[in-house]
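Listed next as structure tokens is one chain, alone, in the form predicted alone.
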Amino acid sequence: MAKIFCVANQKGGVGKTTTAVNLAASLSGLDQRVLLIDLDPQGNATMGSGIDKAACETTVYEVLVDGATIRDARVSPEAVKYDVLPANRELAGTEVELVSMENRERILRAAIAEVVDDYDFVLIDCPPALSLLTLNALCAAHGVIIPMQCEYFALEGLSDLVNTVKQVHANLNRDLAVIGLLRVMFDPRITLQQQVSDQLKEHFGSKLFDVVIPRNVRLAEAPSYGLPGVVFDKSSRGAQAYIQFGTEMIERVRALAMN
């Protein structure tokens, strides 16, 4: 049965796809069965992932509106060994029309649902925002991973994203927990990141990753290809941290079975 995690922040541009893309990449390298579900409107993962997101006929808009299967939607792309769920600008709309529906926010949940033992991951890209859409990935998930830069800014947010997680905890989803924070575009040279870094570490403890993305060219050139940076070039520093990180998330997960 499927863990199934989502990749979130409220923040924009602060490497959510880039580490969900790299992440699936990973953990199929790892010979782990993954399916990455594409939840943001701009369907970035789609075409990071090798998949043109406009010529896409059943997406995960289909899925959550029209109540097609997960099975009738997913793609298997030649460039990556996972299969993706993929999104475009329809899914946009999707707010309005989930507004009416019952049980709107568990509708990801049900879908996943039927397709939970074709996978050992289920990776979720969540929208910049604490949308429905982000909702219905919260309460699908077993677990939250949480990319951040190590900013000042980032601090202040950080906080309204683990009360959400924890609302949701309590009201909608007993499974639910941070997992994770994982610190991306790190640059060890600026002080004010390792302060920040510091910081994180002093306030969340074990729930930090120990693995650190750094700022890295090739990370930032590979969706230009259609490619995870860890398909792109897996020797670049940003790759096989990423690498380290797909590693570091197969141990932690059996570490919370053992529990």
Contents of the next structure:
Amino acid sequence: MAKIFCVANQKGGVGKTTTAVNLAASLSGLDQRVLLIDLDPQGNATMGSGIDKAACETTVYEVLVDGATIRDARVSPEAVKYDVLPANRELAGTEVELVSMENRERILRAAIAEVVDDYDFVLIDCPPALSLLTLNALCAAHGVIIPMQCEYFALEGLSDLVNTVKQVHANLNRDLAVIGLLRVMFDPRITLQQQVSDQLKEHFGSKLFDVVIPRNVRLAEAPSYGLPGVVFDKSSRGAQAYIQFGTEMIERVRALAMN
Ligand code: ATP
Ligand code: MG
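Got the form predicted alone; any chance of the form predicted together with ligand ATP too?
To see the whole picture, the full complex is given below, headed by that same chain.
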């Protein structure tokens, strides 16, 4: 049965999609069966996995709103070894349509339940908002991965996210926990980043992933080729860090299962 993780942070441009896409590539490279769900109308995880989002007829939108199944909508891109439930601009209208639906925050959870045995990992790339879409991801997931840059303002807003996770845990999904915070786009030459990283360590201890993702231009270039950095240039420092992150995730999941 798949373990389900969402990559969430309501701040924009903090590396959610880069993390989701590269973790999917890393885990599938480690022989894990992976489904990546794009839950952002921007469709960046879809494009970054080599899928033309405009050409997708059945997407996560139809799954949420029209009762389509994930089996109907998922795609197996040629360039990567994982499956993708794609998204495009259509998804932007979902918020409004969901509001009137019964159990509106559990629709994604119910859809994933039908395919949990097809995968070892289901990863959900969230949009930059604490919206009904993100709430659907939090209700479906066992754990939240929070990517963050080691900058002063990164800590602001983190408490909103952590509180939301706590509330969802208390009221909607007892399985949910923050599995870990991931430091991304890290530049050790910047003193402030080192300081914030140290603060995070003090504050969050073992909730912080050991691996640190460096700022690396190859990771930023990869999406324009429709590839995860891990596939585009496996030997780059950024790709190597995400490959290590995949190993750390597998270890963390095993440790949780033993508790
Ligand atoms: P949004 O909130 O809009 O969904 P996001 O949180 O998904 O954004 P990304 O799209 O993953 O963030 O990253 C934002 C930008 O930073 C992108 O241009 C991406 O290529 C770049 N980027 C992400 N991680 C790195 C990294 N480690 N090194 C260099 N560039 C990076
Ligand atoms: Mg994104």
